[in-house]
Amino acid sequence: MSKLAPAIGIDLGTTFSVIARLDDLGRPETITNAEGDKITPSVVLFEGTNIVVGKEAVKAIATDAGSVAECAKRQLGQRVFDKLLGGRHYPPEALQAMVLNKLRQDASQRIGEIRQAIITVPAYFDEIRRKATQDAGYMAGLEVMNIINEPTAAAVAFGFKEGFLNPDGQGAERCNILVYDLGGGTFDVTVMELNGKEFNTLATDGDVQLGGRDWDQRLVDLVAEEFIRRHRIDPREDANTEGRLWRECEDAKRTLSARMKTSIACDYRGQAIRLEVTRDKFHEITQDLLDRTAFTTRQTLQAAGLDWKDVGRVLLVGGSTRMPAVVEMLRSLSGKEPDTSVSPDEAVAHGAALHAGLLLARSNGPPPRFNIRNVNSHSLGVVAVDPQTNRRRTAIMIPRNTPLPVKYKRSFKTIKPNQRSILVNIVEGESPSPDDCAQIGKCSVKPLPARLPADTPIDVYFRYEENGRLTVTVNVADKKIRHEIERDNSLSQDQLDSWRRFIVKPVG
């Protein structure tokens, strides 16, 4: 493997992030951070002019919560993070870039300079969030070779372990697997067919606002409500007190995965309580969250056109799958014992590193040869006007769960002589109303060739890549024009360059 271009995969998580590489034999391994840990908290502390990422930033939640940014991944696609940090508003992708920069610097100190990487995203991320993730990589000083869906990466790591990627081309027998990925902040379900070295996604679904943090929130609220009942004051009204309670509840959640009960302490303004919580009580107050994941799992399996008898493995990914209720639910739902053979924390980064190795093809000996076929998680369309009602409607061009890459053409006509421009509004979602869909952006096609007659055909081509990114090409009067999408909340190239100079520091 070339020292100048190691195969690097990064799992950029909501609560924890992991970086991995391929060793000299082409096997994935996690690179420990500067603190010697395999996982790095995706938390950023602003301490004057100093920016601290990781474990020390987590500690500051209990004492300086107003200066700490958590769960920035959940706000990707928004213009700014919803919290003022050090007197300044930051774009969520800049906060993600600070996490990536720590991963890059720490890994560079161990294996040499890192520039290229594969970064993973939830399968249910829309095109806007995928663009923001790529921008975060750029701001962190990385060349993002590609982005890959987290469940797909986990499936690749599983396939490697099971022998699908053996150099002789012979692997395990064809099988369908369902990847249930419950992380700290997002949830995905993906059904894949593994056939030799072909990794084909059949269907995917998820929720980018559902994860282990929501289970933590239920415990925080349980304790806070008991505190209010006893002392008539709410400990959540003080950010530092709430930060300490969050940490207590996170620890309690993990304890309840091993024990049947635990206690959670909370003190505020001279008052204190210690509340005993049983595993049964925890399951009771979070049952609706679990039910949401079960519903999505059933829907995804149905969208893949499969029954449970057609699924060979149910693969658990993400730290939150350690909760016993998750295992019990999936066992009951599928009639199978959930597979925990790959590390729920490391599998995604390992699969990304394997994909990076495939792209680089520079390891010592034959790189793992395999093909990945993804599907899109959201329907892609344009805003059109219904001629019968004169109302704006979503004209679906690429339905969800379409195999990628795909190219689609839609024809329009000019409405007047010598028309000099057209405007294409691009949306993503399943609603017939464009207002209920995600607004990806606009594509302004101008100038059109001069002196075009009315009703001149204009062909608009959408190219939807495997990584969920979109390019637009227009063909008018035998002239093809490629257009950049104008996005309301995306950073300009000048802004990206400015943030990159601010974030990237030399390795000390």
Contents of the next structure:
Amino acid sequence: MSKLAPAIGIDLGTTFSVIARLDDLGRPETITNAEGDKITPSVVLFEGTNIVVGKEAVKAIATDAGSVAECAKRQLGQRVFDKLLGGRHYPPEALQAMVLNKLRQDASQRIGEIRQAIITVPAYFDEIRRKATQDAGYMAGLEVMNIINEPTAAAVAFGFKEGFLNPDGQGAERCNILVYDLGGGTFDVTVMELNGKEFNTLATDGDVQLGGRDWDQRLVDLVAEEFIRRHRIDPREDANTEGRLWRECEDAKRTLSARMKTSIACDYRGQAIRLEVTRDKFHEITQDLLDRTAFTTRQTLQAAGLDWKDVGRVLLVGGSTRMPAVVEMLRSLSGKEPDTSVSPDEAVAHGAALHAGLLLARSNGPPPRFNIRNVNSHSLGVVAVDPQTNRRRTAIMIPRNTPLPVKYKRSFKTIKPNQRSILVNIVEGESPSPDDCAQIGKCSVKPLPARLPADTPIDVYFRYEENGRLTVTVNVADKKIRHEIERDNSLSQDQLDSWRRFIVKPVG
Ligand code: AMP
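How about the form predicted in complex with adenosine monophosphate, since we already have the form predicted alone?
Time for the whole complex; same chain goes first.
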């Protein structure tokens, strides 16, 4: 085993997570978990003081649903997860940290201690969710080398497979690819230009509340409504029964990817039904979800300034792209055969491991083997007051789809003499109304130097890093001044440290 730090990439998914590394020859490979599986359900069970993550936690949904946390990724950015677990409210990033901790511990058992990793996020994640993901990594005992976008990671894995990243790298001709990534809980579409070893993102869009879970939900509702029609009771009113039904429906959905029909059983309070569902029926009840992804796909292509004829490949990523309806929709939309050559489950983690390898090699000297250029997925703005209407509005500083990193200077002025502080409200989003944007936080600049006259310019520099994280610097008369971003729903360093002590247990 090599003594060098392993290059680790983690795909922290809404429903499943994957950890990968580069082998001694620099090839990505998935590390299996303690159960011997390549993918680990992102599900957490609280059993007294014991925390169980993965397959066993999934089994408990049918019997002990009240103690199980699922889909915490969808709630990142909120102060607490919306379900009480063992009488306690957990921040969603702490639940994500428990999943990461399981991946780290299991992988450490196989390949030796793991400290550093790259974690992926949906391209459409806003700054708040990116920070929450980085915090989850910290709480899981990891040093998060960087966070990168899932579609970009998938494109890197694709480039590797196609031979673009070989030392001679000559396999690559310039081509635009569209990455359609439909996972368990999120949807991303990204248009990239691959030019040899350059991976340039041209545009990205998506929906952090749309994924395979929503397809499952439609089947759950279909069966529940039939149950109500026949027996006048709703099986969804009991958490364990609903949990069992979810599992049945997710299973049925997978079956419908391979077969034209299946049946779903549900029993509750001594009554039972078995409902036959055809693939056509499944398509019919989920058509609007698919249409939403088609709409976003068209919009993203337009935002990239491209037409379908300019797109060389349509790359499918995420477990939900196994649904035949997705493939058919993209085929008819693009007029091309969608590319399913990368493993939809593993591509993201593999790309992240390749990127980790790149960063580690960078710090040891050899030249980088590929470059990634990203764009921001949301516009960055501050809250301003319209002098004409006196109403609060979003003043956009960095529009979405701007290549990163990018820096923007905005000058504020002191209103009165000897003013000692200013407060800047930072938001992300496209709406002119700040209330409809994501509130990143308040940046308070204090103390300002004493005795500044009124109208003194205060220069605030906003910088989006390559990973979509925001940094702020403030200058007055060429001197840097202290500032702090107060985030409403973020954990303090003390809280992070305390969660880290709680979550990270020594490997047994
Ligand atoms: P990911 O987040 O990429 O791991 O994707 C997980 C999602 O893919 C879950 O919603 C799964 O139910 C879904 N999925 C996995 N395999 C299939 C399949 N064969 N047919 C339909 N959906 C699937």
